Amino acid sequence: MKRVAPIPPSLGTRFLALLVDSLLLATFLLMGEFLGRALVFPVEEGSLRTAQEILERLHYAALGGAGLLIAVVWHAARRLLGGTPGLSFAGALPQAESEVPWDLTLRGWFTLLFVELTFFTGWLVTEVNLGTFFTNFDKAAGVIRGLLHPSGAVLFEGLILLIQTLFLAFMATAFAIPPAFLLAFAAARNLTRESPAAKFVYTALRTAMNLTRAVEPLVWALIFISWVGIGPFAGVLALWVHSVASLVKLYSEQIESIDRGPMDAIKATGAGTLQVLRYGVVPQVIPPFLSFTIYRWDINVRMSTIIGFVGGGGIGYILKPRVDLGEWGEVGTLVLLIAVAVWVMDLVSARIRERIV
């Protein structure tokens, strides 16, 4: 039986794959410089310098380059030196060099050490220390004890913010659900790959909801509170900003995943564009949709406590303080309030969700 050639990969995969293995390379030249100046030559001018500082230090143009180089040298030569990383993740290796044990190909010696590279690199960044963990525990004995010996006096003012948290966190969860449900159809490959509009438009508010979704709520905050002021509408605009970005998300990835057999055999009728998704995508993603924006609801509850800390409104707002002049036995009576509220959301939702899907 004659056997056939594997299909080249196209431009744009060999394009994505040098870019991966070049970032992937300079990324692990980065961190072995830093490696070696943080272990080898850790002190400098009689002190020891810190992550931060060598950080700042490090050769990012010149190893970004020499990455690029030797990706370009790799590439040239997979013949010999065999696929790259990028060509495994662009999913453009022949079928018989994915089928080898890791342990037999330069690729899969590189990803180990890439990875344990990471792992030793990232110790040194954060500065992990686990003995000053384990043995200053005495200077938070006293953080603890008024953690578990909560006071009254702030119960009231806690019982009402609380409230307050709850209705802002509902209240960015429902603005968010009709702009959200109307962009993930847009945002759906599987409806926008018939036109080269329809991409544009997909390619764009992804991108768009992916950089919404990057910035965190407590940006968000700070934002619209130099917007329209102190309080809880600000943390509402603030989660309602972040909600529809993941919501989104979460709604058109469901679009994705739905049957094309409804949609093909309404369109088979002569049906319209918006017949097909009214009659052959919406019946099959509601139920997903009430369970994804429940649980958005209770994310946004836990949310909307941090929220507070800036000025956003919520039980979050006497929380800083509080923890600022060390009132521990207040702090534990405010967070026994947000536990006791995120457990009843827990069992709120995981019962809906229950009956839904």
Given for the second form:
Amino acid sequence: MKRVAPIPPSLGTRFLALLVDSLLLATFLLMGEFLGRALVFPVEEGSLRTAQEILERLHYAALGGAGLLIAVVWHAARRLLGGTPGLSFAGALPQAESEVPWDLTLRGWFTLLFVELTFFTGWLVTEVNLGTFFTNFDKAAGVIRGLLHPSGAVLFEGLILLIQTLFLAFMATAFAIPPAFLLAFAAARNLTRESPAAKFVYTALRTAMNLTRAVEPLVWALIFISWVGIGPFAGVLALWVHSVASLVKLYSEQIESIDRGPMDAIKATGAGTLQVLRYGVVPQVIPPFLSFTIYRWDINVRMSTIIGFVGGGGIGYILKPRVDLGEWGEVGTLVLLIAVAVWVMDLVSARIRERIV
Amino acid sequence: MTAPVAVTVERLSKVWPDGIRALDDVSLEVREGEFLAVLGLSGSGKSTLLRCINRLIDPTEGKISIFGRDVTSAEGAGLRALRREAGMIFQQFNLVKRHSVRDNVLSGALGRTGTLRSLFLLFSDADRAEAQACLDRVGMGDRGDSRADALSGGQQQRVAIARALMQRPKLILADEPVASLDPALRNSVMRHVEALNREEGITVICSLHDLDLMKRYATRAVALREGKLVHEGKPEDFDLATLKSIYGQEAEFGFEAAS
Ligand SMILES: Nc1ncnc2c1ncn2[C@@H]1O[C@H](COP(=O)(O)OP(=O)(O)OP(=O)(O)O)[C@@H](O)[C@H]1O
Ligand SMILES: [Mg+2]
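Counterpart to the form predicted on its own, namely the form predicted in complex with the partner chain:
Then the entire complex follows, led off by the chain already shown.
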């Protein structure tokens, strides 16, 4: 039904395609230069440079320009050379052309070469060294031996702080429920279609929550530690912010998937907006909300160990100094405690969630 | 002697954002106490018409009034007050599944209950007694404590009728109320709608696709075809030729062959 006749690509699409092609070609050239400098002329450059040093010496501007130039030429000579990868990316290739087998197109060969180049460049950029990986094992053996022989010295302290961790995660979740519950309605598309103001609130809220979630809980922990000081409360606040943002997303997606019927029926009785939400929406979403919330607690237990590492309280807090001092036996005990707690939480929360839905 | 007008629809059109003209210049008048059947093929605009009358859908053009009051321009509290006059019954029942049967019926009183009280399901004793009476009327008096989704389809629809009755409506909008029920159960539900019409004098506008039901219950019928009102008359006026003009030449009607 759709796309009966090929629609000529719009100016915007063609611009996007050209942009993508320029970037691809420039990257291609830069990777070529990187490999050349690293492999072919290592001595000329003064041998054994680190990947970072080579990256600093590449000719970004010149090769970027060259990439753009080649892209323009390819677009101009499209009849002869075939469609570009950018056009394919922008969805602007005619049906007939996108059905040609890849090994008959320049685009296909370019893509193949590009992927291979990326792999070899990546090997050097990340300084992959299989030699040390296979020969230096004995250095790590001490750590692993320690982890496998947990010491009883921190068992009691660890258990106490594990309890703190579980409560920390719980409080973060509990504090997150009321704001997330209220915001979720304003962040649900199906409830915010009526007026432009509601649509605006929807978009603003969605964006704010996505940004909040994009910031790692670790960063939130650093912020709150400088705010309320080192300790579990900072951890609660850090996980709270993150939990609100993710619960709003989960809750509102649930609201978006409800059956409209009961809402219409309640509206038809002459009920007001709050009543429609209370009777037409809330009963449908309570069980999934509960399930998401328990799942969130589960996640918060995992996250709180990392947060503890930087001073957010809980068991992670005493883990850090032992790692620094190389007390691998004690680290082993704590890691084991965390693993058991996470495993049990996982089982319990899965079980409860099964029961609810 | 004609009864006063209950519903007036004047030159009503509804165009959806995708360009579909679901209603096209529809005008009609319903008098108090009538049982008006709305016929038409699937997609002919029956639901759209009913939902415009209580403004679950905003019409594109035209004017609707119920009991002399303009629905199309009503907003906020005024619109909600008008909606209270019209109880609605849906093909899919649309009960709140996780609520008890009693709470579902009580939700019919939301329009006259304070917001704060209703958020906590705090209804007055008088409302509770009235809800029980509504349930008794549809023969569901002993099922008040069941969860709505524990009932059969026919029972759910009777609860939905009780909920509409709880609104103390002067008008009932029923959108294919028995289309998703077993044919054997259809009359048991339709009879309750008929009783409200006959005994309480509640005006009924009911979309139907079953012609036998139309002939049996309606006092008058209109037919929609592609959003246009194509026929209007007494149930007995709908003869084979008329029906073919509504449903298309290919349609077959069992009762015609039998009679
Ligand atoms: N929310 C909507 N958005 C867009 N188009 C809609 C919407 N609701 C209905 N329509 C369209 O309006 C037309 C009339 O639909 P309507 O539901 O009123 O028909 P109907 O007579 O009730 O049909 P049925 O017997 O299937 O219930 C159809 O073409 C339908 O696709
Ligand atoms: Mg319909």
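Residue numbers count along the first chain shown, from 1. Between two forms, the rigid core is the largest collection of C-alphas that superpose within 1.5 Å. Computed from a predicted model, the values in this text were never measured in an experiment.
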Practice prompt. Align on the rigid core first; then say whether the Cα of residue 119 has moved by at least 2 Å between the two forms.
Written response: yes
Discussion item. Given a core-based superposition, decide whether the C-alpha of residue 151 shifts by 2 Å or more between the two forms.
Written reply: no
Fill in: Yes/no, residue 297 Cα shift of 2 Å or more between the two forms with rigid core fixed
no
